[in-house]
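A single chain comes next, written as structure tokens; it is the form predicted on its own.
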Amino acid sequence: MQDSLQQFVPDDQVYKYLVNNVWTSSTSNQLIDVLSPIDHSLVGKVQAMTKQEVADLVQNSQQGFFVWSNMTMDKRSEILTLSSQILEKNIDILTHMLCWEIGKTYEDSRDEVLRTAKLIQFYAEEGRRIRNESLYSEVFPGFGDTKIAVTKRVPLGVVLAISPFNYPVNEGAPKLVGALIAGNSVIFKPSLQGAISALYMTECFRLAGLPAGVLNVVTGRSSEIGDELVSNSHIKAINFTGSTQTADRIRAKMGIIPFIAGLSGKDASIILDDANIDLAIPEVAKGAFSYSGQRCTAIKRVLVHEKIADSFVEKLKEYVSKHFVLGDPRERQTTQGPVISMDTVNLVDALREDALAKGADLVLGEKNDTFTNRLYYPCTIIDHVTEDMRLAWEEPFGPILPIIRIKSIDEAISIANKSDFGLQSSVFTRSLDSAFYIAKRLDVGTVQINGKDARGPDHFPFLGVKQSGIGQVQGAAYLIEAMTRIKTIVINTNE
């Protein structure tokens, strides 16, 4: 069996969309350029599909569902396990593509591929543990021993998976395997920036032997095909990661179906005056600036007690200056690459200038002319940020970190909870009592104690509240369950 992605690389840099296990060109004869944030070079061209092609693809996914849902769990698990092995075997190709296409550093890109391979393997095994039940009427008054209910978790049907630019492989994969292992067919719509990396991952599933129509891939402009996709009556669930604004648009168009959405965040890291600073500094730095802060779980504000604020800020500046080397992410010594677009640059600039104009202090982030490409944005730390500044509340999705000085635990909780977002928060303290006092009161999905905000491990529950998330909890067992519904068969004994 062919299991190398090397033959998937097109000589003309033109990539096709996948339908019925066939890589296909659009009848629109239109292509969309995907340019690298590293140097604006052409990574490749993807198909601009038509509405009719999307409608036909959805119909094909419906046919694929009937085949796949009737396949045994053992066989589905076997195919998905093989796809994880193919993915890991091709780690070098995927790593290179992630670096080039989305500007992620070599180490982070390689880690994303390896983590994804392990994630797929875990989901393939976890699917074998889907829980079915039998219930007896004798425990309920008035029925006696006359009924037996057999409950079985069955797949939903055709699931639409929409992944973001920042983790096209690692955010795409759980959406795919969570639905597939449960017996659903999947339509995969990756972000245009990141789409080529996602196509390479999809090819691993195809090579592993997924039946035709079980996994189809859509490429194109959401403004042209998005409504057709999310409003199609054959779509039985949508799993989306992206902005809150896009989620609102999807909800306005979709039917009454399950909607899982991982959205924006403004994660706060609370540093108490008894915190282990030597532990907190690297965790906060990595949490804030890994992949230039382009993560929903990035630390996007620090609430530090005023007693230790001066020392904390100085040590944070020293650590970031030493450990975050801005440059071409394909070079091994680089630890911070470019941001994804000028939209990010412009927003970070605006938040930075607003804060400085209102009296905040620039600790780190002096711009220089080393890089003519403005996407190479330096790690920026701004101290003495106050609540009247945009930086205290808006999500930059870029490498800028506000420092807000607080006087007490309760003030930190109050500021953290004023945000419209509620994804994660972290607390650094030596006091377990203080940690749990804060954790109980923070209105977020997850609280990390003495560690940076993060999504994994991938079997842990992952969710957001307020404007940070909608729908079912994610994480292996939770997501697989969300991709099923309960079907009950009642046996009447008539005794």
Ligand code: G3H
Contents of the next structure:
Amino acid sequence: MQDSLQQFVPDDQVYKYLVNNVWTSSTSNQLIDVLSPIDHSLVGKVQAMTKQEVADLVQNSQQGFFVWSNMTMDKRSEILTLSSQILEKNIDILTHMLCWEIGKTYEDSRDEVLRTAKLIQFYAEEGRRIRNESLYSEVFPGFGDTKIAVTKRVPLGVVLAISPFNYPVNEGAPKLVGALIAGNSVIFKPSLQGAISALYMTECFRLAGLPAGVLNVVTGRSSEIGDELVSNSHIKAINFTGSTQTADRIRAKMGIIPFIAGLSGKDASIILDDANIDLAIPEVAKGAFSYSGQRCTAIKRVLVHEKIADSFVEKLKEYVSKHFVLGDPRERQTTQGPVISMDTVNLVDALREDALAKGADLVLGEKNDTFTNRLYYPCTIIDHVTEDMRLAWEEPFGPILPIIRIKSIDEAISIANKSDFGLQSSVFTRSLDSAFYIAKRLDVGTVQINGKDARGPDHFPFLGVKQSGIGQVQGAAYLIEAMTRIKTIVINTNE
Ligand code: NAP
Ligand code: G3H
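Can you now output the form predicted in complex with glyceraldehyde-3-phosphate? The one shown was the form predicted on its own.
Below is the entire complex, every chain and molecule, led by the chain shown above.
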């Protein structure tokens, strides 16, 4: 069996889209350059698919669904397990691509691939544990022992998986395997920036023996093909991760089908005056600045008790200055790479200027001339941020952290809950009572006690409320269930 991705590396850097298990060139004859944020070098060119090609691909996915949904869970699990093994075997090439394409550090890129291989394996096993049940009419008044309902979780059909730029492999994979293990076929639309890494991952599934049409991959400009894709009536569910803004657009175009949405955030980390500061400092620093703050679960504001605020800020500055080394993410000593685009630089600049103009203090993040490429943005900490500043409320998706000083636990809860977003929050305190008091009152999907905000482990439930999601849950068993519906057969007994 061919299981090396070396053969997948094209001599001319041109990548194709996948339909019916065939890597295919678009009839548009248009290619889109994917440039590295590291140095603007060409990572590769991807196909700009046409609307007609998208429509044809959806048809093909319907045929794939018929074949795949009729395979046994055992066989599906076996193929996905093999995909996981192929992915892990090719960790070096995937790590290199991720690092180059999205500017994630070498170590974090490697972690992303390894974590994904484990995730695929876990989902492949979890599928075998889907629970079906039988119900008896005798427990309901008036029916006696006349009916037995047998329920079975069945797949939804063709599922559209749309992933963001920041985790091309690890945000793509659960959407694929969560749907596939349950018997759905999948159309995968990765973000343009990240698409090449996503294509490499897709090839692992193809090599593992997924039948034709079960996993098809779309590349192209969202402005050109996005509406066609999300509004196609043969799509039976959409699993989307990305910004709230894009989710709004998709919702306006899609049909009446399940929509799983992991969206933007403004996670607050609450530091009480009895917190273990030696624990909190590294957690908050990594929570805020790993991958330059380009994580949905990044800590995007710190609410620290005024009694300890001065020393907290000083220690945080010291830690971040020492541990975050800005540079080429391919080099091992680098712990912070470039941000993804000038849009991010411009937004972070605007939030920073607005806060400083309104009286906040720059603690860390002086700009210098070390880098001519402006995507290398320094870790920035801004203290004395107040509620009239944009930085208190807007998601920067970049390396900037506002510090808001609070006088009491209830003030912290109030400011945390005023946000439009509700993904996660963290609380640092030595008091379990205070931690629970706060956790119960925060309007978010998850509260972390004495640890940074984070999605994993990948079988934990993960969801956002308010503008951070619509309350549906990712995480192995939850997602697999969301990728199914109940089919009921009622046996009427006439005894
Ligand atoms: P984005 O710009 O909203 O893009 C997300 C995905 O949607 C990409 O694949 C994008 O493709 C696609 N897209 C854009 N317009 C579309 C349309 N009209 N129809 C169909 N698809 C369309 O988000 P991003 O910049 O990649 O990611 C950052 C955002 O995602 C942040 O707000 C972050 O908080 C959020 N996020 C949330 C989670 C979570 O689980 N809660 C996880 C990660 C990220 P193109 O890029 O090719 O346009
Ligand atoms: O960017 C959003 C991701 O879902 C965050 O995942 O907490 O593992 O970095 P993470």
